[in-house]
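One chain is shown next in structure tokens, namely the form predicted on its own.
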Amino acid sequence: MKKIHGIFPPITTPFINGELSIDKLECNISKWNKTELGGYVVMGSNGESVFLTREEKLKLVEATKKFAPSNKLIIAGTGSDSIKDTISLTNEAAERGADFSLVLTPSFYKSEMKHDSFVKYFTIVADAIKIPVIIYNVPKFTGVDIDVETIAKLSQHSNIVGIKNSSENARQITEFAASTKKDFAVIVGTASMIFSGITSGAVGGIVALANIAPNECVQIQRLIENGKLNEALQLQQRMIPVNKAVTAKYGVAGLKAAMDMLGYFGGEPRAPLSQLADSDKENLKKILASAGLA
């Protein structure tokens, strides 16, 4: 089995006039291929996966696999509340080149999504799919937060190999790392947590910031692993305002605008999301410049 390690961008999905642009995807991936990123996550939250059709999702996996070199892992966001749909989409994504599946915690019936429900859901999925599962815990979108006891149990399954934890809870990262087997990959889900996460046992990050600052995100982890903690912390601190701008403050529209400013193709988000306002773009430019990115 391929090893999960390093920094992965949840790549944005390029649209032109509301339609998927494979040409622009190729342009972006060709730039990222020149970095030390561990691979690419397609159909993540920042990829606007909830606005994609099934056909578009499979086309994205196939294209990303085609444009990426063999040493870059392809992780596909294939989870939905439906177990049957998750299994079906995951296996089709695997046939098109996905190495791992990123499976969102089910969340519609929030009050019932507790330990037993999560164990049942992920066990059934993991038993039936052709590629390994990375659990995706993102409380700010789902409204549910998977607990340490549940992850400890699920980590014993041979086909459940990691968790992307998108909360900014450092204690939770530490507990996930401490309560799971050695080869279970704990992955931070936001760039604000790279320093604290890696120093607490995480093996890498799936972070939006890596779309626009791949080298900086990779360097934070590398500095930590080389024992240069002060340098790593300084770089982490320099990136925090940028990360805040392209996630919490401006969201997908901000991330895509930043990509346009830095030589990638961002373009417009898909409706019902709107483009970033001109005044916000000016502020974003200043944030990128202050961080030394622009």
Given for the second form:
Protein chains: 4
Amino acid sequence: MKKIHGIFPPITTPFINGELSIDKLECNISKWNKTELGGYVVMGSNGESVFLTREEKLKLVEATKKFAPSNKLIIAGTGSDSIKDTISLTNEAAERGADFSLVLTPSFYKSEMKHDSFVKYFTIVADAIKIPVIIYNVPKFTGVDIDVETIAKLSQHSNIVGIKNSSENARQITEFAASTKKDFAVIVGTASMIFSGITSGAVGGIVALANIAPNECVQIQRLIENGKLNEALQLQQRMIPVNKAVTAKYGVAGLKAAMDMLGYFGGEPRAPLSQLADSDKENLKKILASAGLA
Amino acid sequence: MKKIHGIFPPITTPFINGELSIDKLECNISKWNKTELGGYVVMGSNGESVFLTREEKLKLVEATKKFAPSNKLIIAGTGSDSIKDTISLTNEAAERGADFSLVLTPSFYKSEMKHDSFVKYFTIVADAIKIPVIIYNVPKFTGVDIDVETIAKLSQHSNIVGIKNSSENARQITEFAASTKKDFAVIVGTASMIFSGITSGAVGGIVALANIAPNECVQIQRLIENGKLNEALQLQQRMIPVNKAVTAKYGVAGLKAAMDMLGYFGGEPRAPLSQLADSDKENLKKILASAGLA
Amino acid sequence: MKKIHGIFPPITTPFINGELSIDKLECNISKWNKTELGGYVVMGSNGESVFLTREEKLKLVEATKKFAPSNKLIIAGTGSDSIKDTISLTNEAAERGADFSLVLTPSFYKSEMKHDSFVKYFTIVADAIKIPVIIYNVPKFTGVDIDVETIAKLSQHSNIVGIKNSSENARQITEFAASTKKDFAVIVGTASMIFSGITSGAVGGIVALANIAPNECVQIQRLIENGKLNEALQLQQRMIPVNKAVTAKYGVAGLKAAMDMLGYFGGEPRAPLSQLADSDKENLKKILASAGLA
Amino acid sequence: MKKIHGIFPPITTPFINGELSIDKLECNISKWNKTELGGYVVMGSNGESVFLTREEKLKLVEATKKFAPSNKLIIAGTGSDSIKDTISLTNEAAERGADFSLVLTPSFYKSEMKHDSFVKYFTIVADAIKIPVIIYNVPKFTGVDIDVETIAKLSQHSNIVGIKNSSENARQITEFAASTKKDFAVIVGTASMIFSGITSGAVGGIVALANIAPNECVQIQRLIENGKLNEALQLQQRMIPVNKAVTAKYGVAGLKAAMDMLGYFGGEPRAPLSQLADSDKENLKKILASAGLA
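Next up, the form predicted in complex with another copy of the chain. The previous block was the form predicted on its own.
Shown next: the complete complex, the earlier chain at its head.
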């Protein structure tokens, strides 16, 4: 099995007039291919996955696989509350080239989504799909949070190989790493946590910022692995304000605007999201400049 | 256009061994047909809509239409974050017999889901679909809440005809009714709010409890409309504990267990939900008995 | 024992240059004395109680008692997490003329503040104080919410005579009224809930809006008691936007600004709160005018 | 000025029959004096400060100062929403021997507690008190969270010397350290964050766990400072389960029960809190044993 290690951008989905642009996707990927990114996450939260049809999703996986060199992992976000849909979409994504699936915790019935439900959901899914599962825990979007006991249990399943944890909680990352088997991949889900995550046992990051600052994200991890903690921390500190800007502050629209400013194709997010207001773009430009990115 | 008035159960979806049972659906509907319910909501939150495939959803709409008499409205829950999917599913549901669509507020990007996004989303959807939209606001499941200003604005659209509001906030119901045009239907989303909602300007309820206590739910509204407020309040008070049991306390599994106890087919919820533990069933039985339902 | 019925303003505390002004308090009370308000709440949330010293609090009770006619009840907000402080402050307030104490739920250790802790707290307090307790439940400030089972139990205590419930949840009000003994006073805590609360079993309101619109608040209740529900609902609808402005939107600073606009003394809130910005004052003026108050 | 560095227990307050026991406090402090703890925090959250009267608080400061050697810092929790009370209590605590004050963010009017209010509050307080202020940010108890921009601004004040931040958010710790002046002390507020905090720029911790495992807490920091990250991380991992038990899981009652198990005086918390149930004590004993503490 391919090993998960390093930094992976949850790639944005390029739209022109609201429709998928595979051409623009190719442009972006060809640029990222020149970096040391570990691979690509298609249909993550920053890929506006929830706005895509099933057909669009599969087209995206296929195209990403085609444009990426074979040493870059393809991870496809395929989870939804429906176990049936999750299994069928994952298996089709696998046929189009996905190496791993990133499966969101079910979340609609929030008060019922506890240990037993999570164990049941991920076990049924993992048993039925052809590629390994990375659990995707993102409380700010789902309103549910998965416990360390649940992850410890699920990590025993041979087809569940990791967790992307999108909170900024370092205690949680530390516990996930400490309570799972040796080669279970704990992955941070925000670039603000690369430093704390990697030092606490994580093996990489699936982070929005890697769309626009792939080298910096890779470098934080590498500096830590080379024992240069102070340099790593300084780079981490420099990246936090820009990461906040393209995630919590301005969201996907902000990330896409930053891509446009930095030589990628960003474009507009799909409705009902809107592109950034001009004044916000000005502010974003300053934040990028302060961080040495533009 | 058909007029929305009265009580509508968001009908549970019957599963046998995890698969749709149209036979059991027919049994339930034939019982409900004998009541004064205003119609049926298919694929609501209590219908485990998020666990169903597209094909299953359409099959359900078709069957419900077939089993219901023509004076009962068929309302289909068809909303998701994806505008494309929402439009295509709604239009197919309309072809299978849905009179109205119940469209959940988009919610994945919670911090972006404000006035402008909601207006954009519902306007695009309402413009493109063949049946009228009832907006579905349910903060406890979505983590987003729609403002009165947004509803006031959207109520101007000729194809947006109502809102199902699932909170217990009476101020919000009062404002929705006061700030929308005369025939815009404000609908409560929980049976605990029938009394307060109807007295404050709502025209009906889409309430889980109507699956098991259709007559009582209908009666609360009728007593109010006949000026018998004290009797209505007493019946409302009697229904609150059982409503809490089959919603907040025990969820869909509890509602289905109560159906089994009261002569309907409830059965098990779909995975990852689980059926009620025996001790919880015992407790539920007592609550039903206290409320005079069993 | 005096009976709790009607509308009570949680009176604002007048400051001049940051210090208590008893003169301005007298001006305000002399105006309110001409209305049908049931009495006055001193040291409620709108009285900036948390910013006052113990000496200031007692001075306020004494002055309010002095300026109010004997038929107006004096209710003093005396609760804090400390049982010792709550008891001693309540008993001193009683000596200065308070008829009732309004005791906030303890809330610092939120996760421990469940049924047993609330029962223990209020029982110890109620046993030790010389005037009856009204429980004060205000989740938006405290982050804790008291269950109906807890209120049902506490309502059995002879010295616990009511609850002020500051949420907008009508189901909760209905349950509190249904599950407590006949003369236990359920009181709404926001003017947006007078209509729903009184129709559902509440006996009155302790509401910020009564500082500036005492007659309208009293009138909503009276219309309901006289069977004029439609008129009551219309007046309630007219009051909601202004109530939102002087509570959720602009807070105490907004309430005080509105008082200044309407012939009362409002003045500035105490630090760290700030007075309203001029643009907000303009907007507030329009909201008051729309509601027919200015 | 004394320098803040190292680990400080927010010491529990010993009660016998609900009353302060200065004797038991002396026993505990004499044991802690033999460790490398940097000093003691009196009247922190774990000191049940909210249940104490003013007189009891001052007695505690005085006694702690008396029992501690001169090289241990005395930090007194003196903050409340009232600026007047905060100033007078802090100054009296200073006279009784407090070296620093730990001042909780004001929090009652949550929606108004933003940048301007925090700046105003802490500036007025810091200007008026005789000992330096450490800001105390603890969202889980207060429901408010202080922004990095606010801390950056307040850190410019000569009498504001640090922040105790009780969340588990590593991004926040990193930003606080990066955006404040060189000798501004960023202090973690939970033992689960010692590793992540110290590696990210914090200078120490005020952590409940230090009441029962002072040496282990000190050791995590020391190992990091000596470049032994792996050993530090392993010790951190070992401490997380016990830290969770004596904070989130069992609260102050759990911490006190653990003290009783480990040779300190714990005793019962003050009402309305209750001591741990026997079954919880059994479980706690196992957790302590697993962590090698008992």
